[in-house]
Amino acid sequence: MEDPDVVVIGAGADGPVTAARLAREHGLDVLVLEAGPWHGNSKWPKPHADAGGTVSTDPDDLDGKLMDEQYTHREADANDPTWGYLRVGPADHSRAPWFRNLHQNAFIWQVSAVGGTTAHYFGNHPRAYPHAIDEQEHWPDEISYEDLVPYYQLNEEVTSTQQAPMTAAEEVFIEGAENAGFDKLDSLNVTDTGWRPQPNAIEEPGRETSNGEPLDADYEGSFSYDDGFRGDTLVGDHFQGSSTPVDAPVRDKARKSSNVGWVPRALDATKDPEMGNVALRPNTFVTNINTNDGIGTIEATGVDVRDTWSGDTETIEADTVVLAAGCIESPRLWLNSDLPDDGWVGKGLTTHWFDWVVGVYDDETVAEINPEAEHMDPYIGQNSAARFDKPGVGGMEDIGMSPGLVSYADYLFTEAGYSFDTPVDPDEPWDTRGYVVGKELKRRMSNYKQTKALLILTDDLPRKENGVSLNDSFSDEHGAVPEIKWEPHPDDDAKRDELSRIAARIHKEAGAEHVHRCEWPPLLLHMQSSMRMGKVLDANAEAKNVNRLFVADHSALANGVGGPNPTNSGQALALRTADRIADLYY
């Protein structure tokens, strides 16, 4: 695309919205270009071997049989984070991951492609806490939580957000939750305690097959996408990036991770003369954002990028720029670049103090609950099918996951030590806690079909001494690598031993044989904040020290949303941005 309106900086989870908003809504041309591979793109047949084509505009380039080539059910092969299709990392596998110094035990899960990290999400789509938008001073006064629900709406019409269905697990948490005294919650807009199915980004099948036949557990017929059956209720997959239905055009797949909704969205732009153009550029890092002198202040005039296959670089001029790179990689961009830093930029990042508390169950207890299953079968139905929540404190969420993650994240993830050697407060309502190995474990791993997993996300706020700043030592091609810090504030402490125990509770109640906390250390996951509005960004979410420079990514955000995943609240809140960029310069 010659002289772009906008470029977008990321196709991740945000990019790809900001894109679509302003060609479909505002006839602009935006070129978006995205430093990791694109998967199922016809231009792209091998992204990881091969540097393939160099831009794509057409929607007919999206290609989902390709997809279902390239996205696997083996975990590994999706998930390590140094080889794994979903990395952080240049395409080309032939060469290392992207540089991020962390001197601490933690772990960063993120994923450079097109779709960003949410090709491996679980597709929980949760709105905001109000209250986390209307009554904390992390967030502008100008945007209430009403302002925020029309561009709500419509990300959840896009993604087809809905109601998760109930497997076996699910009914298993919701006997527990009901024991322990907590009701059902009905709005989406949360402000009670309560538990309530996930709000999932995934499109679950109609209620008969396209020939007509009801779809009950006396059907025979194929569940292929040719059949017209729509929808990957029951497969939980998603953490290898989820290509269900097999054969289903990209566009047609259940989960909707931003490659699948807004991508295809974003495309469909350049084939209506009334809307503007819409061009995504793979395999493309930016290396500086461009500036001239403007009345007052600078102004973004462009950017350098430069191709991660071949090393060649090149300038790409616009009238707009946008940030979407990520909560690490946006201030890395802006430090790189010598922008104005007023002491902000990078801090104040936020990630959601996880845990996860384990409960084993015997047969006998889980058949009684349920009947017809007699057992839970963790890797049946979608990966998180239902939530707690507590306004001002967070959440939880009942996980189901396919036997390696979930024997890691159950057992191998921890900072309190070996379980064997940890004590247990008896006053605490969990039996044991930390790592489980030898034998042991092996004995914990055998009863994977009866052991269930609930989530931690605490209401973490924002503080100055957490954040993403440029390591002193060490640089790469693209400039001098993100060091990295995040620490909990006592408070998080006290939210997240409370959720724990909540967890737990609801384990017992549910008559849990056996209940493990791991307490993981940080997992940098949820990230959002370090680029916030407020303080690096306007109402606009433009940059106070930079014009035509806007944020839209999760890093944009004031806080972290009170608990619920972030994915929901970015995509509305880029929207918003779309719409104010256009009505500020165009």
Given for the second form:
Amino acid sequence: MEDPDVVVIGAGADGPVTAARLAREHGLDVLVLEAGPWHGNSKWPKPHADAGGTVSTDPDDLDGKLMDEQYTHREADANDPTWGYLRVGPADHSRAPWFRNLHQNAFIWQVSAVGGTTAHYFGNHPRAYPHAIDEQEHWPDEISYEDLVPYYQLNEEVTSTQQAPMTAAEEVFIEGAENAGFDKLDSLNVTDTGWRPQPNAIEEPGRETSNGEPLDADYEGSFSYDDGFRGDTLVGDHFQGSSTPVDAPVRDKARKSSNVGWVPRALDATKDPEMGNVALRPNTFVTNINTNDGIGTIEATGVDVRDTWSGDTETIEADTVVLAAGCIESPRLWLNSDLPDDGWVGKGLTTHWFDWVVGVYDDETVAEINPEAEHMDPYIGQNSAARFDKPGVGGMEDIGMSPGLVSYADYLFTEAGYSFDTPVDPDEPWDTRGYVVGKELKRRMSNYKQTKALLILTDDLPRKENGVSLNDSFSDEHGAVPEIKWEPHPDDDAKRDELSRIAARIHKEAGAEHVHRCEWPPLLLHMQSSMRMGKVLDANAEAKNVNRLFVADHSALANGVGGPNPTNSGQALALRTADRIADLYY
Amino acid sequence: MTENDNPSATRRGVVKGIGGLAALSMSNATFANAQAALDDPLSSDPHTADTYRAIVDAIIPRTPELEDELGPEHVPGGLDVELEKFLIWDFNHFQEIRSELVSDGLDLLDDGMSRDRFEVTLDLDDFDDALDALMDLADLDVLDDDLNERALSERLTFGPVNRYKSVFKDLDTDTEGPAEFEVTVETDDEQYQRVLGNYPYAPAFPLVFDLVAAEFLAKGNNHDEPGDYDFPGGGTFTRLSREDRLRCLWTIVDGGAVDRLDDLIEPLIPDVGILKFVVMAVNGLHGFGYYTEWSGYGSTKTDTPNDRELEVDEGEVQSRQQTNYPGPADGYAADWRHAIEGGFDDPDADELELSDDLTGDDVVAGGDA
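Switching from the form predicted on its own: structure of the form predicted together with its partner chain?
After this comes the whole thing, all chains and molecules, with the earlier chain placed first.
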């Protein structure tokens, strides 16, 4: 695309949403630049081994069977932070990941690829708690929860968001939540405390099956799209990319990560003469945002890019630039471009002050709750199909995963030290806490099939001390590397403790024989608000100090949306931002 | 279940041009336990290999005592699948240093990354003990008051290492691209030399761990007496008991060890601050390595990712036998239900009736708008 109206930097969760809206509803030509690889596109048959094509504008380039091959569903192959196909780094797998300087016991979990971090998400699409939009002073008054609802509804329709299917593990969760006295919530607009099925961006299971029989324990048909299977296949491999049903075209994969839900829709625009065009270039790292000096304020005019395979650089001009590179790379690029910083660029990062509370169950307990299955089998069903909400404090999710991820999350990631030296307060409802190693680790992992965890999502609030800055020690080929810091506020700790106690109670009320609290250190996965509206951006999500520069990723969110997973909110806001861009400049 | 690693052409992609070679002599019988490492052309020096082996042994040990309780498949541990190679590979592929960004360090106005920071030569031959050599390297005459020099010096050993040198190989700052490093480790009668395409963190961290372990012992934080624990290639760190090794690592995260020792650590790695993150990784990588399918890549498990091939089915690897996970599948026939008949109650925006009090049940004030 020679002369795009808009350049979007980043094809993660939100960039493709913005691009699709700008092209489909507003007739604009949009070039989307992505630093990472593109899986499931025939122009890049070996995305980690050679450079492949340059740009794709045609939805027919998408190839679901190629995606099946590339997403091997293997844990280390997918998730190893150094060499997995879902990592932050150049597409070329013989090279190291992109370095971030982190001086903490903490872990940053993002993906550079078309689809971004939604390439390895559970599809959880709850809305923000209404109070986090309407009753928190960080959020600009110009946008109410009600203003966001139509965008949520559109996003939920495009991404097939619906209540998740409950399998054996969730039956145990529901038993615990109800025994603990919590009611079921029936609404997507959550203002009360209770449990509910997850709203997930995953098509209903077995909407059509290969033999016409419903998908249940008696189903004996194939799971292949070519044999007629449609919808979710109940595999808990979403952190490995989740390319199911196998053989399905990319757009018909059940989980609507943005490369499945939004990218095909964006490319469709190019084929429609009534709409604008969308072109997407992977393997293209933006190294600078260019500006013109205007009177009073400066104005974005385009970007400089670098091909991650060849090292070739070029300048691309556009009328409007949209930053959607994520909560770390968006502020890093801003700062490396020497754009004006009034003190809040990169600051106020929220991440949800997670914790992880593990229940181990004996066979009889599970069999009683769930006579058909007898096991919880954390790899069967969607990764996270049930949740608990407590607006004002946060929420929690029932989680199932494959064993490598479980061993890491349950027993090898903590800020509490080693359990053999870490005493447990007898008044607390957990039996152990901290790292579990040695003989005890092997014992616990031998019970993997009867183990499950509850993820705590605390409503942490933006604080200036937390965020992203440029590191003064290391540079890479794209400029100074990002330095990241996040520490909880004591109020965040108090909320997290409260939710962890509720989680332990739910486990115990369901009959868990052992409850372990991990006390996770910061896991930077649900990042929000490092370029937030109200500080760096105005209520249109346009930069206050640079005209024609917008931010359309989770960094534009004004806070952590109260604790619920941010994808639906980030995408809803990106849809609104696309409308604002068109209204203001086209 | 120890794989026999054969050298092959495909390996060159991983470690660009392995220079020189592994063992010039294998006469030292005290290294018998590191034999497997010595036979492998991709191997690390014994100090590096045995330090990571000591960590793997502490986190996922062999457990003959579980045989009666859980079955014979629960006996082998991380060392049986050479998990130390997983840690070493990951740390050696952790950060690329670009040639064009390195400054030779002569021009103070140059804002590139200073060459000094990435190069280190630790010579022990000319000094009475390891601490003296380290102090000389750090250009220190005295240590901070909170460090007991005598106790540290009594405790600190890098095992058989006489010389550790990690330098750029043929650095040309006029050329763009990843710089290569040459790492040399000399013991009394052996020399190990490797060329790596990224900063060689894997052999650098064990030197730090030995120093932290020496301080751990000097402060009397050990619960068990140090002794010989089957890792003769290692230094102070590997002389700790299993649990003390982990307690010692934890003093980096929670205990201020890095702050007290930063002057001494500084010459060994480019950035002392990342060590807390490294301790997270040292523990967490057992989850990404041992409990995944990694060991099933067999003889290809330290090749570049594109060249790895599963030699053992992912549902059959050692750890999967211990967890009963069958491996990935295309789908599962399982009973399921929705919990809310008819779906969520979701009015259009203009019919939305939110309650007057949206502040939630238990709002805790906080944050800084």
